[in-house]
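Consider the single chain below, provided in structure tokens and representing the form predicted on its own.
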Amino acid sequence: MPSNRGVVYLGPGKVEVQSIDYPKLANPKGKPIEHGVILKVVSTNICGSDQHMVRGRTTAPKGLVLGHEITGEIVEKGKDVEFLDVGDLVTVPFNVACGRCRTCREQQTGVCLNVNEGRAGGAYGYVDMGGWVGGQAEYVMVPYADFNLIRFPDKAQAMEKILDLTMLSDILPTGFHGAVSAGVGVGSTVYVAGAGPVGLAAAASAHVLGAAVVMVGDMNKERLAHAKSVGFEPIDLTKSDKLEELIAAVVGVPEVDASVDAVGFEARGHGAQHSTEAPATVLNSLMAVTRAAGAIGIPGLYVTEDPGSKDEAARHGNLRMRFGLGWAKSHRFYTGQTPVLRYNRQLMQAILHGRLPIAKVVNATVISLDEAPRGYHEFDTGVARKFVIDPNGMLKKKAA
């Protein structure tokens, strides 16, 4: 049996590459299953959601193998897997979904009812998401493979665009979901809060959907400069605590047609308060700038428990929102984990046919598995990069 190594969470601020068990065709309880496959991981990405755990801002247990953004090659399959074969190169939605329950049948795979005893919804390598082992590793097991996985139609073509296609597991569908649920369409004016990878993916999605202008707000100068370099209007939130003024300086009016929260619960204040954590800041500012009867897409992560917060209410997932303003303006709010399978096939086609150079947009940067702890550290400093881990050297071999 091959060995296996993975990135393991050891406590706030600490991750380490360790030897871990080689995956078995079994669920987290150890019950054998035949609907899964074992993947040799080709690429696996560091996500901002992983950083929340590593910062100690969730109840993640020590010893958790991280990683929910996975692309891999099938090396073993269960006898119930009918439509995939050993050798196939596949993209893995971060959602673990059964394909059988009511929500899966409604394309709400982010809240599958059968893969997590604790709540609706499952994911790989993530706190409270069912105990599924993460994929920042050399090998990983994926259940319900026929339902969850999409095989790339041409393996050689896929490897040529692998840095783009690796984003299909999470951030590109997540950004796209944020833009779609915000109602972005032809001629829309759009504001995206957050110039991290998900925010940039949402901005790129807004362009594909036909937006007239896409503004991206942040306080990180490097990320704002990168956003500008790939075609978006940067909004420096340190300049004013009134987002309306910053928006008006670009589009002439203090409002937008659609807005996206790609920040989540670790938000900070704007203007003079930019160094102070204020969990509801983004949502309140988006209600202020989104037009009446507009929509706010919220792919940014919010948690039920935040033990690292200095705000007592926020420790239990409670926010001081100006919900009355949103109600008065007849806003629509769309929250929750992205149902990746709703979008990833068409986004794959957009990538393969040159419509969506997402790797360039998010500044994809390849690192080895052993470099993952450094990648976590650098990502936490706010560098304008999306780290892609190459656990088996397959990306390195491609580049050579």
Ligand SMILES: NC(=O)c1ccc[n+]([C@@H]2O[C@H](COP(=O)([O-])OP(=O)(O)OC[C@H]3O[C@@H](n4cnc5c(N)ncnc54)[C@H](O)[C@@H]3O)[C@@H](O)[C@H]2O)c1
The other form holds:
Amino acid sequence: MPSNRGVVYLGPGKVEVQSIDYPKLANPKGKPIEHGVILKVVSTNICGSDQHMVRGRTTAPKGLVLGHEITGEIVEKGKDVEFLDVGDLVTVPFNVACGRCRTCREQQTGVCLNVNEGRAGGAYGYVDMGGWVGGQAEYVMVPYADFNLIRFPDKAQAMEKILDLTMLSDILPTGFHGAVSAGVGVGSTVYVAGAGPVGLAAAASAHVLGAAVVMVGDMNKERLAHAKSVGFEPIDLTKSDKLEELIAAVVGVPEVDASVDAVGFEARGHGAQHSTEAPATVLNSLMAVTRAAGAIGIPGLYVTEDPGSKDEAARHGNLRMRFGLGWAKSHRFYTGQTPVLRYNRQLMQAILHGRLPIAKVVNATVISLDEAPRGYHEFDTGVARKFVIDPNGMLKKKAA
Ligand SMILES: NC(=O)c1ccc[n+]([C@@H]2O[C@H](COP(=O)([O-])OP(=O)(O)OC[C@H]3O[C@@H](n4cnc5c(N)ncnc54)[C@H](O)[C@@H]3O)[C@@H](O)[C@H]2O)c1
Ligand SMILES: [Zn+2]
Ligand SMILES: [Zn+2]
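Let me have the form predicted together with the named molecule next, following on from the form predicted on its own.
What follows is the entire complex, opening with the chain shown before.
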């Protein structure tokens, strides 16, 4: 049995690469399963969602093996895996889903009812998501493989575009879901809050869906400059606390057809307040700028417990939301974990046929497994990059 190494959370601000168990075909309680596969990980990305845990803003336990954005090659399969084979190169949705429950059958795989005892929804390497071991590692186990995995049709072609395809495990479907659920279509005017990888993926998705103009707001100058360089209208939120005015300066009116929250509960205030956390800022400002009868896509993550918040109410997920404004404008809100399987096949085709250069849009940057702690640190400082870990040296080998 080969050895295994993975990125382990050791407490606020601390991650380390450690030896971990080689995966078994078993569920988190240790019960053997035959519907799973073991993957040799080809690429696995660091996500803003991981940062919430690493910043100590969740109840993540020490010792958690991180990583939910996984692409890999099957090296072993259980007896019940019928339609996949050893050697297949596959993309793994970050959701763990059974494929059999009521919500999975409704394509709501982000809230599968059978993979997490605590609540609906499972994921790899994530707090409160069922205890499935994370994939920022050399090897990882994926259950219900026939249902969850998508095989790339041509391995050599896929390896050519691997830095784009690695984004199918989470941020590209997540950005796309944000744009679709905000009602983006041909000719839409769109505002995306957050110029991190998810915001950029939502902005690129809005372009693919036919938006007329896509504005991306942030207070991080480097990220705004990068957003501009890849074709979006930057909105510098340090300039004013009135988002309406900043938007009117671009589109002539103080509103948009569709808006996306790609920030979540660690949001900061606008204008003079841009260094201070104000967790309802994005939700309130999106209600202010979204047209009457418009929709707001909310992939940005909100938690039920935030031990790191300075605000007592927000510590338990209660935000100072001006919900009456959204109600008065008949807004629709779409929240939750992205059901990746609803979108990843179509987005894979868009990548393979050259329609979605997502690696360039998010500035994909390859690092080794040993460099992961540095990647976490740099991502946390707000660099305009999406870090892709290469745990088995397969990306480096390809580039050589
Ligand atoms: N729903 C899902 O399934 C899903 C999947 C992936 C990520 N997420 C969530 O999406 C969010 C974004 O992820 P990411 O990787 O891009 O994170 P990130 O931390 O890299 O980016 C967030 C950006 O928001 C900016 N920001 C802070 N306050 C702001 C405000 N008021 N207005 C505009 N921008 C503001 C920050 O400066 C930062 O650049 C996170 O909350 C993450 O957990 C959700
Ligand atoms: Zn993610
Ligand atoms: Zn299910």
